[in-house]
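Coming up is one lone chain in structure tokens, specifically the form predicted alone.
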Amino acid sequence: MDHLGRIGFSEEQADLLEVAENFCRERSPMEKVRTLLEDDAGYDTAVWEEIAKLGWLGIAIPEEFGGAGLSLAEAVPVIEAMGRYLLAGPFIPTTLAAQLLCDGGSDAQKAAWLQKIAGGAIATLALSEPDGRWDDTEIAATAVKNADGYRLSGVKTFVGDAAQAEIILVSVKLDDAPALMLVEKSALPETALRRETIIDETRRSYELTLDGVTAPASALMDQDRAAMALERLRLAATLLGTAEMVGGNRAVIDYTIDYLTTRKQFGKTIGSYQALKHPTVDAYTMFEQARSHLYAAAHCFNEQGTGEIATRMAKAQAEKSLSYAADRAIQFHGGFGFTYECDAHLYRRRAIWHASQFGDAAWQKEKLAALLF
């Protein structure tokens, strides 16, 4: 960890990483990951309860609302460990929803929900739409004020773990300006949610149809802060997604090395051949670069300008690094690597998933060009 100390790897992060890695290793062996691929919920509810008791859901929630009062930087090592062991569950969407509430919720909404989230209540976000845009200024879903509150319309996609969530934070246009609605899942019609088929089978994602959904006046979050809250939320999602990719990156490299040092061909372990050895070293070098970018971004995340630059750089590097390492793992496993039984494809699928969420590497670099030049 010495090389990370120079970029802000704190004692709190080191302690959380050690505890989280031990927890995830024990609770999420690969056999269990495979079993949960077929589970309706997609995660172990008993493990989720343990996570809540450990206090991880409250890491970045203020103490006045039952949290630890730390920052997203301390959530990063926990998510890195989850990514390494493919531990399934709604941790990222719930953590992000809590951050959106902190930044854009009313005092009443924070008081009503943040302590529940810190205690284990599941929350999620409905930001994406069928056109796949990564721009918060282009929102097609709408809210129209009426005598009882608001009437919503439109379609949202990639709503993570919506079937298990208690609340869904929805982005809409209200009076031609971005707005956020806190919608309780229990208020949705039965037909509002439809399970989506996505590339990352360790996740559960839903399409949310808002047509016919009504919300009380108290559901509207602070509209004056909505645009700012959405902008910060997308950067937070980029940071946490990067942490998950970095964890997966390390795991797929370990998986590859284990195979290269045990499989023999022509009387020699195949890892001794330069054609396999050199790309594996390249994969590890790229991983170290991605991990350094990640913790640099976590360290300066709240610094205006610098935080955004570091976070976008980290996402671009992590996506490239995980994709490369998983591709090499699939190829090095030969014919077996192209079967469903090879675990390497789970990490390749995760890289593709994260590329679709909150901006892929090319999009991040486009944003960086505007920030740097």
Contents of the next structure:
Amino acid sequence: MDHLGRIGFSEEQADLLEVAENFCRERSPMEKVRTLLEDDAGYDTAVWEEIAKLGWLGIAIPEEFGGAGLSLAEAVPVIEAMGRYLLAGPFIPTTLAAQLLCDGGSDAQKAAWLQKIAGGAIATLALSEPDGRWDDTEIAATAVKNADGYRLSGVKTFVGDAAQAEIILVSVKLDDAPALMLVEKSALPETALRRETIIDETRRSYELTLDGVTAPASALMDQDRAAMALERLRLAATLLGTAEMVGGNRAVIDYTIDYLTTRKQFGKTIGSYQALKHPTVDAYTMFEQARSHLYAAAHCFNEQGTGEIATRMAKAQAEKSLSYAADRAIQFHGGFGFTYECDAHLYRRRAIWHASQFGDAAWQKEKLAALLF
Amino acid sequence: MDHLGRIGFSEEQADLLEVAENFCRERSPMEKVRTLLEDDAGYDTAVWEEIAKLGWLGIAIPEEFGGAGLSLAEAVPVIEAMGRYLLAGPFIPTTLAAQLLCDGGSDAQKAAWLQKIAGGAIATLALSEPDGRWDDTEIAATAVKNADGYRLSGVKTFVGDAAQAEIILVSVKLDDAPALMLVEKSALPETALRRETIIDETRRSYELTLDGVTAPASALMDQDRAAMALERLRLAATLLGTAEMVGGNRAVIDYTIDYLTTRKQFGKTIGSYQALKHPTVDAYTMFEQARSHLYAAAHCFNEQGTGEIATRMAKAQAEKSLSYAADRAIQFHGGFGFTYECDAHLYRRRAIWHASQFGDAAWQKEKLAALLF
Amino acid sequence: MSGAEEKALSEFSADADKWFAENTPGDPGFMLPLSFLEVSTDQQFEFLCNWQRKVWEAGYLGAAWPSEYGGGGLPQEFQDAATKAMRRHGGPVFLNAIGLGWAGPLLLEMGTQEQKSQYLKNILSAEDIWCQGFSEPDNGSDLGNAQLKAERDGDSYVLNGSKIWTTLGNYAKHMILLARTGSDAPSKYAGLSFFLSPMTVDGVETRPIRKVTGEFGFTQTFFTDARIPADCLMGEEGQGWLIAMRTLEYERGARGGQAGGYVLTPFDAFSILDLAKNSTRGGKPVLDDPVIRDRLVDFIIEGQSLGLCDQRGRIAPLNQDRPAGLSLSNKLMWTEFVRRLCEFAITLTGEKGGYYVGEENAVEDGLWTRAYLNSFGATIGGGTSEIQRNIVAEHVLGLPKK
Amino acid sequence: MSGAEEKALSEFSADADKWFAENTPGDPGFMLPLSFLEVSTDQQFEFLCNWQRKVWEAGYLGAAWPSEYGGGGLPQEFQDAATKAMRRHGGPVFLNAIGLGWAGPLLLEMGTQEQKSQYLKNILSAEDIWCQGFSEPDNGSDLGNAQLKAERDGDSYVLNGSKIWTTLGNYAKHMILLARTGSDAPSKYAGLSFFLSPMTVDGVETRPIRKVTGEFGFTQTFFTDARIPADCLMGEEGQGWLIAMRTLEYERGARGGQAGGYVLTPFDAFSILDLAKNSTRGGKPVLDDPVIRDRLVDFIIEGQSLGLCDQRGRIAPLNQDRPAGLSLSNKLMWTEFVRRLCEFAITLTGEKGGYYVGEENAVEDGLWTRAYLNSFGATIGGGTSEIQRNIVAEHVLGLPKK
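If the structure you just shared is the form predicted alone, then what does the corresponding form predicted together with its partner chain look like?
Okay, now the whole complex, with that chain kicking things off.
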């Protein structure tokens, strides 16, 4: 069918993939990952500054705002590499917030923030609500206009890295229509943020209570574009989450193979047993399929129709593939797999996390059915 | 949940199981099965007479009509044994027709036919129609009353063993309501029956064209009971088909194990490879589960609600289990498995057959969801 | 069973039902473990010890063990009825799993009069917690290769080495222990012996191991010149492998004698039906989704299968071809089912599946995610599913080992 | 590729598209095989030979083979474009699969000038059909253990033994043959040699084998003192195993040189979407069923995966970790996908799934049931899926053989 995706791979992507792989391998060895699990912020600010200097935060920001003027397709290999080495930090929320600003910000907001973000300012999104919707068909949080600007209310969940962010882009209902507000973190009362306990301990997520929060008139983003920008944003988040999963998928297979080629039982290297060998092959072929889907989605992301199909397929496949590989990784590590010390669960938790955000495989497939049939 | 089934097993069932196993093993060796594949009628009339003498056709026929007065639960072990040894013949259609007569026949029809059936007369059902419905919510075939009785029209498909049957019970619409007609085969014109080419070559199935067929007034079965009787009949057919699948499931696993314990490749008995060993274990545990469901369904069949749930669960599990076991059996026999000579496909074809009749696993599960949630 | 016995059983059963209705504790205000493998706080430990003692005192645990050793002296059906009643009312698990299910039956079958008197009653009362010392760090699946040394020295054995995955190792008073007594034995198996070893002697130390769930639940146990009485030996030197295999049969359900009750919260698929009924995914009620309904039916059929297989296992004419088939497959079928069930349950919770234990927004406090991660304890422990498939293949289906 | 070449390619591609649009045959009035494995009547055979010749004559088969041997002498991209055009228009399969895909590339790589002149052109024109003689009745998977004997006798080799699963054995003029020349070789592999053996000499007989579908499609081939010229030997005596492994790499897609076109109807998941759109199950339109829709999406995602993997395989920076991974996994992924896809397709046909080929009421004349049964030819032939998993495990993932 002609509206399905194809793979293309630019030189920029190839370069970024190589550089990012090397960077992440060096900056995020497993001991570091483990240490950061216990850290409040959850990431290394020095590494974050390096990332900013490398220009990765500006990959998909237009050149006029200090970015590289490329697209999300070029962010994909970077995030894939981060996923592979479990490099922690607010790269995904910040990249997504920049996209949302590009798509739905006012000119003043773009001018004020995009360059800062390209330079390392952390930004994030507050879209989710306690009802757990995976789309924006209904938004319970509200903004009400008053003399000074807007009075906000409602609760937002799963706000990534909010404690470190300078700005939070918040979806609300305003005059019965969806709207986006650029809220500066400094304007929030101390109690507005509560750290959530989430399954993926490599990341940080917060609940944001908007009641009592006010925002100036300038906080309102372009309301005419809000619905469209939100829709695009959710798809972008789906793509970037997929990239992270695919990276992790590769890592967990390598990690399993390492064990299978060194551990012995009954006098034989356990990787020689077909009971472990063959499911590992299945995990591997599923991974290769997921990676192919990822690069098709990246390549076609901006094509009307095709981009959505390719992205949803990629996420469905990546979630299935990573879940399977990490589940088997725990099992195949035997008693050690059942300990916190074994890394397999880090990947399994990550798959559960991504399934929970922006629609899991089953939900993507329902959307796909509607798009394909 | 209390409305789920339980297993019980009567002495009659135990006796019948043992006797039937021995009988079928002796009367239906594989060479015989193979020969009958090419036979027009598809079964051995001498064996059929023996079966009649053993009283198996009357198991679930009331004593007043010459039967044993037991229930379908006691027919289950007999059919399981037949399924195991692929014993061919019109046992299932005849047993089901007898049930339909008991449930929906007029007194005169019961008196005229039940005893004959218990004694070996072959009967069958004509319910299916070209639209492939798995229920009787709409019947396209019609009966129109005239001076002499009824004029029938329409086409029925999947009429089992029709060429050998003395009577065919046909579902029709009469005055816009479902009705059943007892049609004597002798009343059909030569051209009314056409043998269908079906996937399971151990059985015989026919298309029945009713156009031009007339039936006397006495052919009409109890119309008040038609809808209820049809519903019960379809459930009974589901139970008996399941029994046949479970029998075949056991056989195909044994057949595979035989090969795995004798065939050598690379100097080792192939059953020692976990790639073959472990899926065989999975096939086995699925089979045990199917068999447990079968006996729960048989035991609870007449309990309102519980019987339906247990029966639909049993069929769903048996279809899944037999399909998997037979699919793997073909694969695990390697090149030989790809030949007609290998018996594995006989079971795989049988699973496809049963999936097609009276609702496949997916359809049963849809019904179950409605019953359970 | 005679008519009188049947009447007694039905009265016992009704009493048990009443007792559990009245005595099954409600929410204690902290999370209760789903299995004996998951006890990670003293609070949980004490609560579960008290519960076990209480059930035993009421006569609903060990009902079929001999009365001289603290049991009820009744036929097995009575215990089964009590267990059923407990299950019906959703009582907490018993935590002395190794004692009730492994050491106890073994003592009943092979123990001396003295050993029975010494140990059995305290197993039932949860006075003495038992643990198991089979696996070693380098020999998780290969039990026959156990290297922990037990050297005879006068009236003692001196133990050196280490055991791993010791559930309740920090609470246990005794360990059933597989150790190497003969280094020059004709085979690795023949050099093994079986001990009922005290945990409270000098030279035994435990180090807690953090589980995949993030919680603590078992230990590595180190033996450094630990000296235990020579009469801790079960059977003779060199019989260790045989005895260990026998205890594994208790676990795999291929052999009776267990005290009763349950040590894992019995998951049937209906346990997630409530979750499904009360959950939304992507903002929509879960049960409105036909794809989820279909998968839920799959799980209910499978869960029902397992219960029915238990029932069928007791009907001899329906087990003639492979009499040990159902019991030897039991562990494999259940543990894999529970793993997949819990994994599926997470998906029912939609976006909230991203939360974990301790999060106020989590569905049922993250129970299902934790249960999923914990489920590997059962698919790995006590012989991995891969080993179980070998066992079924070789011992039930007769497929060749090599 | 230069600008001029790109222009030439795009013109070639447009021409091919036009040619296949005009020349792809419609329904011939009898069932066409879905693959070269399924040719079972002379009618089918002649039809497919004619088709292959016609495509070759038009320049769309063998476009990348050297022009002195009947090829087009163009870069590989040209043949790829032609194949794509053929696929787009749904042309019938090419039946000379062994010649086009195995023997041809092997000859191009290793053959003498003479051999190339003798064989290549007739492979393209379908003048000479080739078959393959690797498997033997007792050594289906264990090719290295082949026992068919080839004894040197003057200018000849004398062949004795038998090969099985010879596709098109009754039509083939030549066989690529693995035979044992040295019984005292240091290893079983070193005793093997590789021949381009004529099928038309005395002492070669074929016996048709009935397939699982009920149709005939391949043969067992018996060699009884069959005498073939000594120069049929490819390479040297003892190199048979190496050469056979190389031909398997052609099949597995790990090595190029194939003449082009396709020998199996390319199943993508969309081939069943039409079926789904036109089918009812239990009286209801298939696409109204959300559970079926969900499974259909699974298949479409997977089918799309495989096409994308082909594309990605050609992008080096995306294959750095395991460069041979995609090509060595290709056969496993495709054949298992097709098997599951066809199996699923049967369920789409509901009650009519009970019919089979030849039944007038059957959906698409029973195509899908037959395709499912036939799909085992691919999951078993050319190295079973189990063997393929070993290959991927050992050669791609580096897992140990023993």
